[in-house]
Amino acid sequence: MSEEQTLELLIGPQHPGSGHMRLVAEMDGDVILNFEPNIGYVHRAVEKIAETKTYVQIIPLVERTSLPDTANHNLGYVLALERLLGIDAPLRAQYLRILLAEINRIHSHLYGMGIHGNMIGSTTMLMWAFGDREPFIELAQRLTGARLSYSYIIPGGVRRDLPQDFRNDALKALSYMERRLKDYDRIFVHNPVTLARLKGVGVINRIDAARIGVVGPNLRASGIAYDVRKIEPYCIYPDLDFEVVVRDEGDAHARLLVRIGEIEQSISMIRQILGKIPDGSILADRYLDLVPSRTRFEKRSSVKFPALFSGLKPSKGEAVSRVEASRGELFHYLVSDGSTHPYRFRIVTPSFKNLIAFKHALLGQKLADIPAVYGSLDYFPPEADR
């Protein structure tokens, strides 16, 4: 086809629907012939900055790569650091870590679903999902002291124990969310407009999904049951009964259904954690001696944690961790030269891996399908621009 018959369309990065990313589309009329995402507009230099920080100062830094999913990023980094240090968190602390991670997964999926609804014109879905995140953000705040950037998971454990009456409040929030998912099904998921916009749109088949390396719900919506929590279990996931949510259609609607199914699985896991969390310490023994008082430690406000861990010097070596973050597999790599800060730090985030999906999902689609597919991929630009 000659150049005169095609048009290069630039979307973003200032466009409110582009999420601070430029999208370059080659169009034949309103049909997409080629599609290239262009990132870098919110680059945060987390990896390079981390190499100038102490190991504990990196904890709040890694959370900034994905503010809807800070707990899983916090956990992934600390697991790699603990392998360098040669320590394990007590069992109770591991239960608390996964409790927060699954609470975070629920409100991260609600965030993505709300944005997705808004992108295809359902402001009701946006308002409902963002409103329904609040009970879970409130639970996370009660547990950690912060709404979104928790820095709750530290080397050897966690910063605080369960607050009083947390279990009852959590069970109420879970029951509420289960009822709301039925409302979502009627108002949005199987709404005729939603079905018309999403079904059969942005298809990534099983073979292509495996070949291009997409991860998380986007991979599982294409029929591949790959989840790090099952493939390479960490913390207390082997003790929890849950299913990997899979769909075979590979389209935008399947990706939405997978995330809803994962909210249901997270609800089940949180109930299991609250029902069988063991008693015990929330911090490894080697660090308890550094804390003036067990009671003061649990209150958090009376201990300056950067000072507590500022002298961490892992032995020379390297370590990696893999966790299943809300958007897919999250990889951390740490290299220690024996000093108080890492020699090299590397993060491979799920949004960076899923970036390639834009081109494959949008070829041959119409211009109006771009927001529908974008929202279904739950892409978070700062997570790729780490």
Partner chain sequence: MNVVEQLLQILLSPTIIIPLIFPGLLTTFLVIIFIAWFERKLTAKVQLRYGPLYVLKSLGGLPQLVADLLKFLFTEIIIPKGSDKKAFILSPIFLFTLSMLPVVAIPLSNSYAAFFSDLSLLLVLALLTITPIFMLLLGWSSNNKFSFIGSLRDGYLMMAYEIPMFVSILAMAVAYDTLDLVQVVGRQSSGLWGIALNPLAAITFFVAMLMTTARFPFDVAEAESELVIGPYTEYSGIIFVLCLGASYAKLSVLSLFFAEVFLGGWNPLIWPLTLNPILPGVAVFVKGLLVMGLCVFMRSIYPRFRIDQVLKLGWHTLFVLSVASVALSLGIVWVLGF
Second form
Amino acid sequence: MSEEQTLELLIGPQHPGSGHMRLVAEMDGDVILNFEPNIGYVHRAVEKIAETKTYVQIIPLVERTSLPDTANHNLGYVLALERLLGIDAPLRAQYLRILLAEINRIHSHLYGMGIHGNMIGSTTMLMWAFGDREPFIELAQRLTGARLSYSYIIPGGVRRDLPQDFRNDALKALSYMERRLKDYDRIFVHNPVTLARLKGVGVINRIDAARIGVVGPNLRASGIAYDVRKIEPYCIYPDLDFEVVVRDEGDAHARLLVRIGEIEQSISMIRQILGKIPDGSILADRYLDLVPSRTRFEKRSSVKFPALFSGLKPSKGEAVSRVEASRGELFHYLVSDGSTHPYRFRIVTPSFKNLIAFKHALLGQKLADIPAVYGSLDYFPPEADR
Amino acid sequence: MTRVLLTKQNGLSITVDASKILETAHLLKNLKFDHVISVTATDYPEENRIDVIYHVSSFEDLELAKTILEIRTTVSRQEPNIHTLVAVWPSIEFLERETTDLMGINFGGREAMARLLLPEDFEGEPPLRKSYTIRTEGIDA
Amino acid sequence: MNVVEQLLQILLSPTIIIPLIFPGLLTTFLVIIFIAWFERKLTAKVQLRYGPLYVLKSLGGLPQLVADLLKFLFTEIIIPKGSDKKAFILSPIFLFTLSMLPVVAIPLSNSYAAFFSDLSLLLVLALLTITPIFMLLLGWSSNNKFSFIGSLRDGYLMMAYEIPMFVSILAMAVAYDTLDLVQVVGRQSSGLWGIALNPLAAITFFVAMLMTTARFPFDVAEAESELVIGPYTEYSGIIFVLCLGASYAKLSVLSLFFAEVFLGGWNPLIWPLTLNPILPGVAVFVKGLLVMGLCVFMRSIYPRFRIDQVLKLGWHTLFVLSVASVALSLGIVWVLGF
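Form predicted in complex with the partner chain, following the form predicted on its own:
In what comes next, the whole complex appears, and the chain from above leads the way.
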């Protein structure tokens, strides 16, 4: 192929379809010969900032890496920190953590589906999905007091107890979502145009998926039943009955269907959690004893960050944690030198692992497939850049 | 392989010499460790070393997937050179590029790559090293 | 006095009124305002939103487009350095004018048209086929890769819709045995409208019409997530409005055309009512607006096809359909002996 026959197309960072990144596509006519994502436009050096913050200050910081998926990022970090500290959260707190994590997974998947819909031109899917995130964001707000940046999960427990009327509203939201999923199916998921756009597009086969190390729904859409919630179950996942949604096609449509399957699984998990959440404390006894006004805490059933957290000093050592965030496996690695700040903090976010899929899934595809595949990967640039 | 350790969370940690990293990777790849979860470099300026830590696991073998294997190796701060593993584990590509950017580790044996996370024209101390001075803005400045 | 009278006579003559006022520029402008509002309002309804609301709340935000237009009027027109300036400025003007022009050949009653021709059926379409040339020029002169790809896609699209469109109209010409729109409407006075006479041709023409006017799911030339806004990427201010207006003007013209060929034109109005062009004109416009409404409704149902899929659809399905519609027409003529 001689130089003159190809066209180098720079998509982004100022482009409605690129997100905070630059996509460099080498085109031969309408066919992509080479594809290189260029990221870093929203790099905020979270790992470096973390070295200057106390352990508890890092909780809101890690949430900033991925705003649609804060609960899982919060959880992943706190699990690593708890391993360093050597404490466990009480059972009720564990249930509440997973409750929030699954609520978050639903609205994060809806976010991804909405963007995906918009990218292939279905503004209806965008508006519906974003509209239907609202009940879940509201639920999370009831539980945590915040719409997106919850900072709900703290070392040794959670910040607030389940509100009084939460259960009924949650069940209402869940059955609403189940109805809506049927609507989505008709207008978008099995719309003939969607099928034409997504079927067989951006295929990552099983072998490639493992080789290039994509994670999350993208991996499971390629036929690998890898889900951290099953492989290395954390919190109360062993007690919950759920399936790992797997599809074998590996194309953009399979990735969409896996996300929808996961929303269904999350709905069922939230029902189970609401059904069997045990009574008890929401903060580990070790910290509860140190909370100055224990009686007030019990009356208000919420934890005001106790001053002791600001001086949290884990012993020297290292801890890793992995959780299944909405976009895939989220890895935290924490090195402590015994001071109040981590010596080294490493996050590998699912979007960063999925970045490589762009290079592989788009080769030989058409120009118009770039947004179709981009959306199907549910790639979130700020999460990748950290 | 110089040291094998069992970590707290049913993980395994092995320490190898930086020159042996490629062989180790090949060996592990044959044991079905098929992808890299993370590449972490940790700077220890007092001891004049940078630890490069690989976390690898498996997707193909879901039993093996329950383990995160840690491969630790050390390079010097002045000559932070180590062989690339991109030929063994393609999934390491962006992780290595990120580490080059932020920690200044040179992964030999792969073609020179443009900067990934930092601006193209970034110069000076790699930002994640401890010797990097953080410039603050606003009221702290 | 005499001069003024003469001037008035010239101004009120059909050759001026038709292109400028009814059904020309002014009416089309009003129709565009309405249909753009209707599109947004309808899409908003489907998508659980309000849509335009605050510009005259009592009318539900109907004059929103007027407000947008005023805003665009005062927006600086930026002409990129590397562009071909003359072509860059002139091609949207030509594009819009040519999209509007076919309106002169569309009669609104037996005696009301700016340009009577016994070939008006072909004339309308023939005038519209010139517009893609300016679309290409527009993309080329912008000197932007996205504009260029967008206008190329528009050129390709033309390949997909043009032939089925002409062939389906040919089918109707065979069925009606005329190329004159006035007669076409006359033939439908029996109550057997074109859409019932030859539904294949109607479907083909409708889909081709969606392609021509870049409605969803054939919005490939302007595909926002791929090409920013396709050929118009570098445009700003009032010339950008002309670009956008051109596709609506085309939609309006083609919908009127569809109403005349397939929906019976000013039928079922009969002789004494058709003397004054207002009433039959309104009838045609109402039918046209219904067609337009259906076209813009596609936005809330369908995502966007890929260009190769559109071409495939054009050649594999539409073309075959259009040929079948000609066969159907021949059959009809043979059986009914029109």
